[in-house]
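A single chain, nothing else alongside it, follows as structure tokens in the form predicted alone.
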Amino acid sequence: MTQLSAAELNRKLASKEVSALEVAQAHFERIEAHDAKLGCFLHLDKEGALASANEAQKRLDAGEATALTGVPIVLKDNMSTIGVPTTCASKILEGYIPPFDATVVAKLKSAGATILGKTNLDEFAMGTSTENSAYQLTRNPWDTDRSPGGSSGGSAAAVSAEFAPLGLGSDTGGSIRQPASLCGIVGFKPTYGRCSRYGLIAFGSSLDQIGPFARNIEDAALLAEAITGHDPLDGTSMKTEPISTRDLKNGSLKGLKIGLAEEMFSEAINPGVREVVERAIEALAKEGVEFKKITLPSIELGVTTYYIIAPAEASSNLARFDGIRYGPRWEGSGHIDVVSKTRGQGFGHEVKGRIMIGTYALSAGYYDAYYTKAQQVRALMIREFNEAFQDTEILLAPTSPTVAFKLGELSNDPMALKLLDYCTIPANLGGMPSVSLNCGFSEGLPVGLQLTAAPLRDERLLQIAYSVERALPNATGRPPLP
């Protein structure tokens, strides 16, 4: 049962071939057999999940099921879950149990999904390797000596390892698509504002977006349909309908115009990755896709721009974690000393570094030189992408410049880690929908193909991605776990 997709499980549950309880138990058995060596979970909620599965079965028996009723899912541990610990993989939230559910969690419960537990991440979603967690390392199911990517590495590895057919992550600069690429699965970042951020513990508020992990495009689309739509609790939520899967399978690649930005195929891309992506391009050309080479000069400024804007927003968002209102407190002499010690001991190295960078960029005398200039570059990038979408419907690129790298390999090279988001950051800066799907293997490790569309073209993007997936039938595989 753990090898089945969400859509396949839905059909078997509806036909009474299996029960929701059997499905949940099968996935817990696989987690218990393998997670000790992968480290995907920070918290397993077996009791709550089995109770949820029993409720799902009642809905199935009554003929009141949705596409996700009884289907297991895992959540990145930066989404609020009532009665279940939410730590952001940080010591400063150790023991915190939220009194409310994030909107996406409430929607999943309403759909009858079975939430298995909370997964590991880089602390406060700041990282690209899931090595910055305050609690544990997460390992890639394809090679346990390698990173699953980040910051949503726990969810990506769990879906890849068949601990659940579906997972949720958050994507601020590529944190869904990059680990999806390294773990050989699908990762989808919707248009900014189409999925509520209420209850997502904020990192960069103008960049963060929740999205699905799955092992195929159909499952990712089904999950996107369940969690999107307008939410009055989120001030940035667009007044749009949920993403629809109605026409997902009705697309064609013949005559499709896809742009190839030369900056996305630069020397920053590993030659093995570039070769696999180019083979995928050749296969799509045989299906009738028309490719056009374009240039987007601002892409080369994307990482620099992101690492001014994101830390600036993090500096503001993380000011609330002071040990006064929730979380552990380190005592000191007076209010300032308490807050200083709490933040100094509670936050990890990467988080403290980004807070300091962001505070500096926002400080008097530097605001215009750094933050304002970064926002101007962001506006320029959006303009360039809008112009590109006048002549092409989709932009194609590698998702990650490399395949999964060895754990610890880049620990002493923080710039190399940040450059891993080179191809993914533009979609966040422009609020565009973007999806990564596996397109082949280099060195025996998965290579992700990234497709990006204009804002609000989520349905069309997923429709194209579904057709691309069908055109590359030999590009998928299962990691070498028993």
Second form
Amino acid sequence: MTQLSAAELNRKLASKEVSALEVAQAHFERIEAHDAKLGCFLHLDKEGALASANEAQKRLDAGEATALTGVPIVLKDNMSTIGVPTTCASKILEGYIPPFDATVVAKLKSAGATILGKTNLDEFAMGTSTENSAYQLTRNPWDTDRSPGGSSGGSAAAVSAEFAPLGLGSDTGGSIRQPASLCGIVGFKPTYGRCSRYGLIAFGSSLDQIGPFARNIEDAALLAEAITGHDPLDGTSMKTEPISTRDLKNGSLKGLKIGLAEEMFSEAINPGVREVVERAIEALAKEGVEFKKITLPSIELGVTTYYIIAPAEASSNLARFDGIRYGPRWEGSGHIDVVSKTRGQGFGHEVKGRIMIGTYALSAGYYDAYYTKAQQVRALMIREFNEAFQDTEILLAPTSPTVAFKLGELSNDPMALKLLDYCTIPANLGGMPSVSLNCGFSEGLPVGLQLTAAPLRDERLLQIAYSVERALPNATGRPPLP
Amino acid sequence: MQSYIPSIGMEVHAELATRSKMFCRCSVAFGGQPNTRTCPICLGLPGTLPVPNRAAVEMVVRTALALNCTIAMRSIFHRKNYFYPDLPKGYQVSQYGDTNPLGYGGYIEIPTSDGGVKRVGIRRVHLEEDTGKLMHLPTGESGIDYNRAGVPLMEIVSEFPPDIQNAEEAKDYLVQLRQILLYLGVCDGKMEEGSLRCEPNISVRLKGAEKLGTKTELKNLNSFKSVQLGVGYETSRQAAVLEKGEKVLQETRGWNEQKEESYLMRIKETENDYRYFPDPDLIPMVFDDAYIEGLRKSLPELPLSKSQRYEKDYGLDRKESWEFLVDPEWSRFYEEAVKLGGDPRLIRNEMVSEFAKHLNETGIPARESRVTPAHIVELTKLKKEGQITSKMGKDVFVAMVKDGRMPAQIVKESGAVQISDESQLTSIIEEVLKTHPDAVAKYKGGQVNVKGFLVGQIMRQSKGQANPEMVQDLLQKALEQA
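How about the form predicted together with the partner chain, since we already have the form predicted alone?
All chains and molecules follow, beginning with the one already shown.
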């Protein structure tokens, strides 16, 4: 049962072939059998999940179900859940229990989804391997010696390992798409502003976007439909309708114009990955896709730009963690001492490093050279992408420059870790919708294909991704778990 | 002692009279048990987001227009980053920059003793959020009350270099500014509750010197009197320091209201680096001309022009005008009464005597009193037409306050109409003269002041209803004939 997609589960639940409780229990059994090895969850809420499954069954019985009623889902642990611990994988939020639900959580609850638990991440979503969690390592289901990617590694690994058909992650520089790629599943970052950030514990506010993990495009689209739409609690939320799945299956690849930016196929990309992606391109060309080679020079400035803007915003966003109102407090003498000790002990190494970089970039005398300059590059990049979208509908690229790497392999190479976001960062800087889906394997490990569209073209992007998925029938598989 | 010229810059914070806070829906009402007017948003809980209060933005724009400012047609919020326990997010949402604040480059006119006005430049009018309040508990511990956190706060900063040169002008500036805010209905102006706060910065320089002296900032000024005394004290103190050949230090000083002296709070050694940057959670505010012009047209008549009109049209002097203008409601009452067709001078006299006394004693605001402008107008008319005496007027007033009947009706129902009938009066006078032949004799003997006694007797005989002017005339005639 755990192999079923959300859409299939929905059909079986609707036809009473299975009950919501059976579905939930089956997934918990699988989690209990395998998560000790994988370490996906920071917090499992079995009691809450089973109660919610019972409620879901009542709705199913009453014929008031939605596409997600009774369907299990896991949440990255940076989304606020009322009454359930929310830690951001940080010691500074150990024991913190939010008194409110994030908007996406409230939407999932009202859709009747069964929330199984909260998944591991890099502390405050800062990282690309999930190794920066203050609590535990998460392992890649395809090879448990390897990282699932990050920062949403827990949700990605959980969906890949069939602990749930659906998961939510957050994507600031690639934190949904990169782990989706490394775990061989689908990860989708919607247009900035289409999914409410209310209740998502902020990392880089102008970049953060919540989005779905699933094992196929249809499921990802169904989840996107359920969580998007205007939210009056988020001032940056667009006044647009939820992402519609109505025309998901009505697309065609014939005559579709896809751009290939040469910067995304550079030396920075591992040859094995490049080869798999190029094979997929050939297959799509046979389906009638017209590929066009283009150049977007600002892509090469993406990582640098991102590593100024995101830390600058983070340095301010994380200032509220001072041990005064919530979370643990490390005592000291006087206010500044308490704050220093709490932040010194409560934050991990990577978080502290980024706060320092961000603080520096915003300081008097450096602001113009760093923050202002980075914003200028960002504006330039948006212009370049806008132009590219004038005559191509979609940009195609590898999602990650590499396949899953060994745990610890890159821990001492912060630059290498940061370069893993090379292909994903532009979509965040430009607020563009972008999806990663599996397109094959290199060295037995999954390789992700990234499709990116112009802002607000989420429906079209998913429609094309659905067709691409059909055109690459043997591109996916199941990880070698029993 | 040499001659020193003070320069006084005024920084005023006004809590806006909105119903809810700046970025959430909590009440802004003053007081309340600590932390009862809070929610996850104004407590800055992780994941919460701000949504701006439109009413607050509009109030600031209206104020900026009333202060003759240029309106920023595109204006953004910044984050001012610093750590303090009363600051829930570790930053305050504010507005930075010379031409970014909602209003900039305006002026205010203050009346001068010679009957003219002095123009004081306004540098900026911007919108920000208030902080919470530290409370020192009897246990020796500190607590924080966040009820004020997130209350919309307008900052009004006078131009630099300052136009204000003495303590009285500083007070007059604040009086004038407060009046404007009250007339606009954007602030309740309660300095004692802290809804209007004034922090002047003060420096003195030797007469003839061009460069401004080192400034100190003065806090804890809770009344106009404190502002005047505090600024006066600080300018004398600084002059005395310089006179001794010492240097004024850049300090923040507090005002001790009991001792009437300033004291050192902290020395400012370095400028804080607040790392202002655009708040990524808040999109830019963009206004169009029609909106701004609409607001400009809807501005009420402001106190200074009102006072000029009162002098010109109603024949009041400046002092009398301001008696009304200090309270917008009081002046509205007055104008309504005048509009009903009464004599502006008599209405003024009526209002400032019995009515003002009554409102003062009962603490009832004019608008809640049973006495309406129509009552006042009718009362003045009855008196003017000689239908009632001023003594009777007092009784009518008491009755009017009690049940809200109109004066004419009260007079009619009590039968207490003034006796202006000549034959009726003559018969009373004759009777009195008959009963006091000794007094008549005294008058004949040249003791003319005995006439007053006789008038008193006549009034008593008529139960106070005799028309006093007619009594004077008729008595004179009667005495001459006797």
